[in-house]
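Presented as structure tokens, the chain that follows is alone, the form predicted on its own.
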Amino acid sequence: MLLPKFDFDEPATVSEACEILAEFGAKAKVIAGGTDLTVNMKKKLLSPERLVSIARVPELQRVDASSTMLKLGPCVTIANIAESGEIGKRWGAICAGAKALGSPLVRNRATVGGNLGSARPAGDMPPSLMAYGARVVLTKKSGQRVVFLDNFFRGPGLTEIAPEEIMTEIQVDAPPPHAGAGYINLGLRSSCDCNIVNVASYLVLEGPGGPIKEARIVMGCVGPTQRRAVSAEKALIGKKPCEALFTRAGEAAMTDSTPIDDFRGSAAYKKEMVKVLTRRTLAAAFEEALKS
């Protein structure tokens, strides 16, 4: 399939890119790796008049892991995240999400900003980033705003990004002591298909061994957007971590999920897998928290 005709811009700075988007608005689309956008254009699902490539803007390719915060440029590739020991030391679940995304060829091309901006309910990067409480910086000609990922996704393919805005940074606070996270995805074929279910969990303990002070559980593929398992999170707070507690949290997470039947699996099966993956990711988060 051929791409539809379009004009192409390759600005050297964020300011130049914002100028172009301010002029063309919804007629333009931002492109970085293009692993989702070009496929949708070939399928005639999208036909922008103009593509604005931000792949060569230096400041959008930076990784800054300080003692207090991780900052990712939206053009950082999934492969670079997956292979980063610096990120893996404190944000291991983000690396796990990156390693689970597609094949090596896809990871070498795909970007973290593109994976968020495509707003696919089965995306690998959103759950772990949301579990850590990540937020994105959206920039336009007249200024910036910061949006937490919990409020970023509106529906399949829909986000808070306005036509004249560019995602310019993803920010993730450094976890406190006695914190840990885990991410697991389930698919029909490893690296070759969309996820059936994916879950990320994050725990903060009051001290070694607990009790649990803070909990976040984020589920994918079980609704039109990634979803927090609020009932499961509440069931964890104030309790001492153990396998039985994680099992009960998994059962609570089932009630927070609203999957549908499709060719990848029934809604009942997906709910059951939510329970299993919630229990397993909580166990992984607890194990990491004990070491931190």
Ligand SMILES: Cc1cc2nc3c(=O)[nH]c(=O)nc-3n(C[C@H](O)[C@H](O)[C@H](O)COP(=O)(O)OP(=O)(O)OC[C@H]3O[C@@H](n4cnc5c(N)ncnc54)[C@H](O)[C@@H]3O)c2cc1C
Given for the second form:
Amino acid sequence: MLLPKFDFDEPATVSEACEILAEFGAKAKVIAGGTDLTVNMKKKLLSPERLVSIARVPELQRVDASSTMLKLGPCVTIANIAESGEIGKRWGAICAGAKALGSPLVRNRATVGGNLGSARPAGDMPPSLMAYGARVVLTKKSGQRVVFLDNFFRGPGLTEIAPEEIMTEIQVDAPPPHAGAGYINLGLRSSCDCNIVNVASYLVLEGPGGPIKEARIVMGCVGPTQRRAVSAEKALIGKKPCEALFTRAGEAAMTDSTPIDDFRGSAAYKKEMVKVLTRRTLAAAFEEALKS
Amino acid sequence: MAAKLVQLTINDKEYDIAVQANETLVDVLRYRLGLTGTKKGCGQGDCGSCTVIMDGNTVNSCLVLAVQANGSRITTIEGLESEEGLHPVQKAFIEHGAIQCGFCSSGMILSAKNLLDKNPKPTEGEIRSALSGNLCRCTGYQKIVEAVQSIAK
Ligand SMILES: Cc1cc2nc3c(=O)[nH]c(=O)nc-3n(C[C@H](O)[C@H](O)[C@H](O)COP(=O)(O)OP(=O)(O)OC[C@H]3O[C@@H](n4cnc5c(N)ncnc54)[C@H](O)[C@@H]3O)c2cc1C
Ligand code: FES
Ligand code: FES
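Mind sharing the form predicted together with the named molecule? What's above is the form predicted on its own.
Following is the full complex, with the preceding chain placed first.
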């Protein structure tokens, strides 16, 4: 499989990259690790006239976990996130997502920005980032905007990013006291597969042991984009956390999901797994909330 | 679509080479430089037969644009042998019958070497996880894991 022909730019700064994108617009495409884009180009699903590599722009590779907000450069690799102690300490479910992605070889090149930019319904990074309420900063020559991940995905392979924009930062607030999160992905093998269902849950408790003040449950693989399990979240608010409650939330999440039959599994099986993973990730989130 | 001049340090030797933007690192290694020890199986990141070590980390060279590798240090299977002979990982693979057809071996050995460089005493779980991006259709993996374990001890 050969790549179609294209021109190549390797800007050194964000502003230089924005200049190029302003000039070439939809004819150009940003490339970070290339683990998604090159495969799509080899399959001739995409053939941009120009690739703009942002992989070596230093300002896009920073991780700042020192304050009350995690600031992640989009070009931080999945391997670095998986191994990061400072991210794991407060945002463990993000590391869990990173550890589940691809193989060691893929993780060494793949970036978090590329995972969001590729907008796969089965992607490993969106659920936990959305569960923590993450936002992305989109930058173009004439300015910047901040978009919540909840409003970022538009469909398989489609996002809010306009042709002249670059994602320049991912922002995640630090969880308050008595909060926790969990992420579980179900696949056929532990490496290099595509998820059948993946779920992330996030809980904030009023105090040690409950009741539940805030809940966010995000499901992957059960619709054209990641989905919030809205009725499951509602069922949790104000209640004292326990296994029975998490089971009821899992049942509610089934009604929030709209999976399809495909070679990875039947819609009925995926719904059943939404129930199980919702219950398990809520239990993991609760356990972490008790410790924090 | 002019060619771009890139500088690659491959197995401690410097190369200045003009590449097209759409050439992948595996194709440059194999077809331009004749380093055919690096194999190309699927061409899309699934099999790991194209594994090389780039700036200290294993990568699928079929997914790396040669222009994006500019300035990098790369180790291929050809770089493992020294004056003292084959690399210990290569010897272990031979001694333990961890090579059959050999198509996965370059990638498998480089992933194993990179693991042992970073973690000289990996557990069986760590070995299996580190090799999980490298597929082998012949050996059933057991002998490969045993070969790596024999050096880890
Ligand atoms: C063998 C294999 C296994 C895989 N397994 C998994 C898996 O288990 N889970 C999973 O989620 N994914 C998986 N992937 C998909 C892929 O590796 C990930 O989505 C990865 O995170 C993509 O990152 P990248 O830097 O390589 O993206 P690229 O390929 O460089 O880019 C992907 C898309 O995002 C856009 N983009 C990237 N960065 C930016 C930015 N900063 N601003 C604007 N647009 C941007 C690009 O234009 C492109 O459209 C796998 C891929 C392979 C080849
Ligand atoms: S040829 Fe690169 S992973 Fe298969
Ligand atoms: S020895 Fe044949 S693929 Fe591994």
